[in-house]
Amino acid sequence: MNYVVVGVSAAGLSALRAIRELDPHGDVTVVDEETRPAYSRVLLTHYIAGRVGERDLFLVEEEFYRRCGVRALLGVRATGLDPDGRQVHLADGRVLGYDRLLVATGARAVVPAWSPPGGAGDRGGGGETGETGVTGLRTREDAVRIRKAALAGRPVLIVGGGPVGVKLACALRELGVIPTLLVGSPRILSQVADREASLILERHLARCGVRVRCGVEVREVARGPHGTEGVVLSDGSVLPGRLVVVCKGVEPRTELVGGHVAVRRGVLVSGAMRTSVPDIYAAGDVAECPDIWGEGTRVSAIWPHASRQGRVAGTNMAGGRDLFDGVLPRNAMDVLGTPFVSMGVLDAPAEGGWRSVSRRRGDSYLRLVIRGDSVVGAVLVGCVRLAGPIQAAIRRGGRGWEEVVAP
């Protein structure tokens, strides 16, 4: 058997560990951008912040794909596939058959109109250069780059209130840089917490020298005979800032099977992770999976996902029998001390049998989202010892929430 493993990061890697694990003796290759081994990405604003090296970020060594007897082709970008010839086309101009195919060629970083040619989005995460002074957090050489510049003194605007803005400003924090924070919508993280939530860590990121404003817009950056000087907002006032970091989310590279497979927002999966075409799989960021209510699709970038995924693709690639158990949408960060743990669904409409239930301590807080009995979302901040079970209970139906959350 034939496999070729397009991205090799948390979706990919696993896939390879599968399919090693059924078929010892397969050829396998892999493809990746990178030029280096897998690293991790959650451990990007770890980095950032000074509380692991550079070395701690890879999740295998060189030699590992050789241990492993893979064909690693690093450094080389998939630009097309013929899916009747059972083949993949690689830039530097060689074409690779696989008898299974995994897509695993995750996201990139979406990029505001305002943003500069060569700035955030390039290569699917950042690649800033001098020229620029903007770039995204999406690779090792994103966090290389944002670390070198704060640690140099020169002020950072993070454009972006989600997930990702809100870590790298954390992880800012904690080397010692006051970063700015601007957000398009009227708080932070306002598509993954409820509006109590967002204003609890939004206070507690001011009290804790993070500078937020929210609302604002950049229409454009500011330049000058040094480079990048800040920002012009939607309001014509400028602010300054020699480092532009653009949070605005992600979205799936679909680019090499566009056109050849059943897309929508990503590449549509089964629960088995195989795509519209036999023996073509996705997994990881580029995936769209059913969610675990079995009532529509989702794209999950988070890593624990992604890893599941791929080890689903790998043994289903492989000959053996896996099912992935359904999206379920999760969030949980440290917010400068603060714990917040956002998911499932977080609204609940006025009618049909929805309700929320809610209790705040101080800035410790509390809101489940119930369905009938059920409960299907949660959002704790402060004390979150409850988001592992609120969890299993909402994976295993959603019943007895009372007694999970009871005082």
The other form holds:
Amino acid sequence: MNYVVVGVSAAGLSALRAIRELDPHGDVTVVDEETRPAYSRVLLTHYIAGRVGERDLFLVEEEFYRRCGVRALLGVRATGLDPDGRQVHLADGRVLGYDRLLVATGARAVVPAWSPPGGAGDRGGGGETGETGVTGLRTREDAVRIRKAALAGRPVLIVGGGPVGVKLACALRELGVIPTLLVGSPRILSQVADREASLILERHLARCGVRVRCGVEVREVARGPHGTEGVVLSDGSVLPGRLVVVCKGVEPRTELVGGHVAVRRGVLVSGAMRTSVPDIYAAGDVAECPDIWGEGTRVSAIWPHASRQGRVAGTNMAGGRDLFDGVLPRNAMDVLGTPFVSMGVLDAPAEGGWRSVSRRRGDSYLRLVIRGDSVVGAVLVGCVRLAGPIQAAIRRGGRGWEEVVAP
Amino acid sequence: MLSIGVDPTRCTRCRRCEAVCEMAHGGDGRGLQSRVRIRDSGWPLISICRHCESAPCADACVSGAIRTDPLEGTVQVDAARCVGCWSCVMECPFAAVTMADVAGRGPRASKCDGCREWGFPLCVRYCPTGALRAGAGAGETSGRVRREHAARLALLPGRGTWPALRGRAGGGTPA
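Please show me the structure of the same protein in the form predicted in complex with the partner chain, now that we have looked at it in the form predicted alone.
Shown next: the complete complex, the earlier chain at its head.
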């Protein structure tokens, strides 16, 4: 059997392991744009904060692929797909045949229109990001750049109040820098927290010395003779800063398979990680998967899903049988000493048997979203001890939550 | 091969396990360190690590700090690698992972280590009713399956860089 895996990060790597467990002798080729072995993107903000060294970012050693008996084509991009001829075309002209293909191309940082070319997160683009003073936070290089700038005392502006933006703000604060967090929404973490949790965490950040500005839109980057001098907001005011970090979320990198397999936001896959075309699988941030309630499909760019989906894809590719039990969006983070966890559905519509149960003691906050009698979502701030049992309840079908949160 | 089994129907909430764990692992001025916690009501009644064969905390660990020891079968935390991201707390269905302050580094994951130092979990030894059990087969998994996995682990490339004992077929979070 001849396997090709495009993209080796969380999903590609666990697929590789699953394939090798079941098929020790098959031909496996991995293709990745990065020249170094896979590293953990989740650790990038922790690296910036100085909690882990640069070497600790790597998930596998240099010789990992060789020891696996895997042919690794690193530093080269897969540019085209021929599903009928079962071939993948590479940027350097090479053509790879496959019996089973895994698309684990991940996601790229969303680049807003005002970001200068070659700036935020544009891996394919030319130009040196260092010159533009604008960067994303998606790659190791991005993280190294940000840490360097922060240690050199350059003021940092973070654009985007999602999990990555907030984690970066915390990391920089730990380094002793006072970052400014610019948020388009009226509140931070608007996609992953409810209003109350957002406000608790926003106040906590402010108390810890992070400048938070919500409801502001960036119009352009302010340039001066010495490079980036800040950003211009839509009301015309200028905020000073020498490095602008764009954290506006990610989007699936579907271009390799677009036009060949069914794509909505991400590449549509079944619970077995199969795409609409036989023998082509997708997993990780690029995949759009049924949720745990079987009510819709979602792209969820989170680590545990990626590694689990990779495992499922690899097992099925190698002739085993495994099923992903569905997407349950969730996030955990430490906001400068205050833990925060959210999972599942966060909004309870006014009609249709939805309600929410919440309790608050000081800055400790718990909210459950209930549909019918079943818990389908939760937000926890301060005391997150029950997050695991609540998640288990959601996965069991949502019953029995009263027992979990019993005083 | 260690696994810890729990029978809540036998628990009288005497809390001897909490006290014993505290004596074994606490006492260093960092506050209460007991890794087993008993509640008066609700679920889970007994919060203690089961040393899952396919441990959700280890699967979710972003820094490789939580791993299954291939020989003992226990799930262990390397606090030096932990970055305090709370992912393990979010994943453990038994609320068995907590965060304990490590001097100068902030909260880091803390959980039952199976009393490595003593060779046998003391909470189990001192449980008067048999609500806590330990040993092969105490949980849901037989020793044979665990041994097979351990043997496989030793052959797997990349061992030692990431928890290699991933979810079994149909695994993921126990539900």
